[in-house]
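One chain comes next, on its own, written as structure tokens: the form predicted alone.
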Amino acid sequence: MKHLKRTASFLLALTLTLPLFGCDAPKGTLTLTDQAGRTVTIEKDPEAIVSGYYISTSMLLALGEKNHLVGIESKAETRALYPAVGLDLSIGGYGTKKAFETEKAALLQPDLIILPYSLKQSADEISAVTGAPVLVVNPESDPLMQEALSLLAEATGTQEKAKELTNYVDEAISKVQTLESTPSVYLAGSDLLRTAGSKMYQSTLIQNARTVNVASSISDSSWANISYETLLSYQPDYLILSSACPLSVEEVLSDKNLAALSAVQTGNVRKMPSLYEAWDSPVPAAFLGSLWLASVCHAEYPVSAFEQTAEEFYRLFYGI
């Protein structure tokens, strides 16, 4: 049932993120409220879009928006996915979660600004400098990422690409929720003894691979610290480090302090593949971590299956 629950949070996030109409509005403009709760008049269909976070870019891009971008995140150089789609790194550097650099945007007259919730409180400032609309998005949970998807969709007038998006991920999850059993699994974050709660979006991912995550009883909104005896006491059936973490499954393996962990006893130690882009992050390929996860995990499920649905996920949407 999680994929009905997906389709549900994505019908709800587009219900809240529909234009909102005043009286008073210019024809053709839109009124949106962002993730932040700020309201926010965009006049026209963006031509010139600056996006300061790498979600929202990975976003756009599976929208189909790629050349209407003009600024992206610092950083672009490191992420695998913007030279396979073909996006020019030169026009990024523009911000990361926790800056932007205001004055060189508005060397790029843009029509509108995507930047993370990191950044929420100096939004209208930004947008005062440039003379944009600026969004706030804020994809920290599965319901959120479905409401900043919808969000970008509505601003850029991509819902259709959005549905198209949202509907082939809802089948491509619901072939892997009629598996049977369900073993538990703890992920490791960018430190071994950091995992994910509930409240978090690896949460979703590990639930969507037809597992249980065995940290689900923190409720911290980000990455919690553990001791091994915590992790000891969750005894997981899969240990599996994200593509953000430092170690190796050797280092794991070897590891004197995780002796007694069953998941170390029987071998049951991977690391998360990244292809383009980190899968355990609420990006639109996300769900490709649950069907690696569910590949390792139940051997209903074979990699072949996860391999095939990646190979087609990124032609359709990425062009590769």
Contents of the next structure:
Amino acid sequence: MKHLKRTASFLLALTLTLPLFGCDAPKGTLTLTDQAGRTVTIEKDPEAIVSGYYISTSMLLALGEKNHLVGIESKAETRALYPAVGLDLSIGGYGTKKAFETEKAALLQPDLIILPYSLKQSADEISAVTGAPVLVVNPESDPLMQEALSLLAEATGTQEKAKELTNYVDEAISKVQTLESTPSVYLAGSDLLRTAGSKMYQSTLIQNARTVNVASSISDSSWANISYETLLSYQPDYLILSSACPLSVEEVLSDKNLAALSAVQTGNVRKMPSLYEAWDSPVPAAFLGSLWLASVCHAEYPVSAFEQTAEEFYRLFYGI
Amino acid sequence: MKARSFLIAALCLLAVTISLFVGKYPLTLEGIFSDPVQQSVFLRLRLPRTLVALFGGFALGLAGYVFQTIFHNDLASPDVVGVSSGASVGAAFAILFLGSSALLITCSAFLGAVLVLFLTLFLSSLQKNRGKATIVLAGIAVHALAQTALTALKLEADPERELASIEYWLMGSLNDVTLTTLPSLLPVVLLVSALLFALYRHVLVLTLDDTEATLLGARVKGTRWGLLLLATLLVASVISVTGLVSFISLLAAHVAKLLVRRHNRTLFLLSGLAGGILLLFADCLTRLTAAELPVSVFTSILGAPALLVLLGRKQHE
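Having seen the form predicted alone, I'd like the form predicted in complex with its partner chain now, please.
Next comes the full complex, this chain leading.
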């Protein structure tokens, strides 16, 4: 009887312990504060990540997390970067800056969800429904972009890669900081008369090119609408059309309302190119926007130097 | 009454003068005649903007008077028939699908406003009782429908580009006005305003009760529809260029009624002038802000307290 009891106890203990052998060893947890000020506890080294924002997706790709992305934002087919890095576009469709596909994401059983700041109110609810921790990122200025990158690096255990990326960008930017002149620049956003004030990330992009943003007196934290008269009163040395601006350089040069603008008279109107991504967005490659601008506005910084850096950057960090 | 009319005329002149010399680009009287850059800024930008504010406000003021008279309601405005919602849907549609060209946005907003008016009138014609209340009810239904369509378009919009453009259009602005804007606005405003002045006797008949008007031999339904159509055309032509401008059409007629008590052509004219003055001053204020805020911010700041004062005064009387 005693022997039977011992055997039964052994079998019971074995039954209870067996499932543990089938699982990975526990990885431990990590507590982070996201950019909405929320305290979030996540499992270390998440293996299934859903990114609901193209900027966090680009950051995760630069950090080498391509294989851990199981879901990304909607309209993924419009991002040239994704097919270039070999990202499967069918994992797109999980949200926009305005809404997140919570039920659809729950089906993926993710370990981590990244949301844009505009959805911060829904973050806790999304976390409760999906059972996954949610990190909110807000990369809308240069320091915030660095903060977002560090946050994602810490969450994914890729701090070394993030450091490498930051050092690369800092070094590239420092090369144009020694240039002597500081020409003035007007940056047109999604419309000729829509520009970025001092609080916008794009203003940092202009400063990093050792140029001056003529609209720095505007303190709006979003794109500001101005009039033709305001643009004429700015008299920038260069008029730059962002890649999102629907106008062509020729259309701006032939706009009679801008005939009195010195940038138009001297032909200093350019459209910002976009290789894989829009460089006037706060993505890791945004510094290339500054280098391109420097190559346009400073004769001492040749286009070839910018092109070489762009090619090297995408090769090193995106494997393109 | 004459003194008060002169006061409005003088105020209008003052508003025009201030508008011509307030702006981001410094202009001097001497420079306008001698400096080619100042001349270009004045002729291509400042003067057209002043004219659009003056005539746009004038048109909104006249339309507000017509709506308040037709519906026998001091709070009636072109929104009653859903015209603003229709224009908004038209503009949003153009921003999303037609490539954001200013001309296409203007045309699409105008079409949206007119289509919504026809839909409202069509729906109201399906009812046996085709009175004022039926038009208002049909207007509410069409307005709700248009708002739903607008929400759907906003959801489809890219938040960083198209949505920002739609929201900005909805707030109204004269920032984009140039010399090329004038042909799409002035002919319609001048022609329709002239028609409304010529038909003023019919507007006057509608101040009466429907039965009384019919006894006087008026074709009430046809007159009401015709005048509504003309007033809506006025509003559509303005907001398709400027975006939504709040309060002007509601407030202008009330300001005019403070000066002239009886319904007559002078009151009608003063309603238009009051609208023009209000929009001119509001637009001047936007030019003093660093990022040129939408004009509706200032029409609301000027309009809301003024309307409350007017309503309080009326109650007191």
